[in-house]
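Presented as structure tokens, the chain that follows is alone, the form predicted on its own.
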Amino acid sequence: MPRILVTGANRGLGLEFARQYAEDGWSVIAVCRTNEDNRDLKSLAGQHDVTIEICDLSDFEAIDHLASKWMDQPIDVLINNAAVFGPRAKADGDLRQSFGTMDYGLWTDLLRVNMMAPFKLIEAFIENIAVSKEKKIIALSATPGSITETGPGLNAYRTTKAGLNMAMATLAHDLKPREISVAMFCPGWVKTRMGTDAAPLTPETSISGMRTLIAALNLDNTGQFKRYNGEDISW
């Protein structure tokens, strides 16, 4: 039975990843920051092979502890989904990501969760991935992480996603000799707590599209940055 690890699995995109793979017969390691707001995930775990793991990804010692629990167990696909968006100037007038009013403590927190934690998670679980059949690593990025397609504001969030892209692109080269493939995907604007109800996409559509990309990922296209629908995103 193939196994997948998904972070931020208690709601939104992470929960939908867990649901779709579990319903297709995969074993799922569903990582959540806390034991709260897990009702839907617990329901899923009651019906399928889903193991819920509590781990605050900003705590790197906690990541090492989690990895030690799964030592020597193959993980075919690792999905770094968990992320923090930060305050939105337009939505709520919070300017802590804006030039001239930047909150550098906030910026540091976002960098740790959005860029450093995915890298740390991969380091901690790399041997699990290396002994699996699929050998795939996915990072959920975002179009705001593209330097070519960037816009104003959201300085902290944008830089964390741009940094994540570079880290994953570098890993694609580092891990290719071990036959491990890496990709970054933008899920699109999705109806989640982060995306709000104004978003045009459902989680089902976004995740279904990214699963198609994951299935097609190999060493020939490792390091790619694509939208959920297969469109290339310029760097």
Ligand SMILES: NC(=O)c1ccc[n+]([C@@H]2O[C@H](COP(=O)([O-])OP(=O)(O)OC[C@H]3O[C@@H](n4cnc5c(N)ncnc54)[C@H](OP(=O)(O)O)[C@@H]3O)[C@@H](O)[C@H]2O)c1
Given for the second form:
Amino acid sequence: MPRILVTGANRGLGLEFARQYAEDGWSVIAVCRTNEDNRDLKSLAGQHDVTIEICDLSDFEAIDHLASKWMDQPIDVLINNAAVFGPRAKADGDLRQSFGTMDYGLWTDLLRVNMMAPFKLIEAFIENIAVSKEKKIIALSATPGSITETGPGLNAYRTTKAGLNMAMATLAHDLKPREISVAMFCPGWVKTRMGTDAAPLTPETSISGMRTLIAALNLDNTGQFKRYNGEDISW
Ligand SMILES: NC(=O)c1ccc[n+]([C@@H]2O[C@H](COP(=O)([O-])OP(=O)(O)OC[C@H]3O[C@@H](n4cnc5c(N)ncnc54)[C@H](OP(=O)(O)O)[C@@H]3O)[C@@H](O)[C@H]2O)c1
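Starting from the form predicted on its own above, please write out the structure of the form predicted in complex with the named molecule.
Expanding to the full complex; the earlier chain stays at the top.
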């Protein structure tokens, strides 16, 4: 049975990744920041092969500790899904992540969780991926991280995703000799706590689209940056 590790699995897109793969018979390692706010995931774990692991991804020693628990266990697909958006722009009257009112502590926190933690997780679990059959790494990026498509504001969140893209696109080269493929996906604008109820897409649609892309990922198309529906996104 193939195994997947997904971060931020207690809610939103991470929970939907866990649900769809678990219902298809995959073994799922569902990583959550805390043991709270995960009732739906616990219910899923009661019905399928889902192991809940608690790990705050801003704590890199905790990531190493988690990896040591899974040493020598193959992980076919590693999905770096967890991220924080930070305060929104004018709509919330909170401009702490835009020019003129930047909160640099907040920016540092966002960079750590959204950009550095995915890289750290891959370093920690690379041997698990290397001994698996599928050997695939996914990072949830976002169109707001595209330099070509950028707009005003949200400087902090945008840079975390642009930096994540650079880290992952480089890893695609680094890991190709080990036959490991890497992809960055934008899930679209999806109804989650981050995406809000105003979003047009459901998690079901977004995740099933990305699962099709994951199934098609290989060493020839490694390093891709795509929308959930398969469209290419300019860097
Ligand atoms: N929804 C959208 O429209 C949209 C659009 C573009 C890109 N994305 C990307 O898609 C991914 C998933 O987004 P989402 O909409 O599902 O977001 P979400 O509903 O806000 O969920 C974020 C998840 O990340 C977890 N997380 C945050 N900080 C963490 C930490 N330090 N350690 C471990 N877990 C942590 C959260 O855990 P807690 O519950 O404990 O906080 C939660 O499970 C993100 O990478 C996001 O940037 C989303």
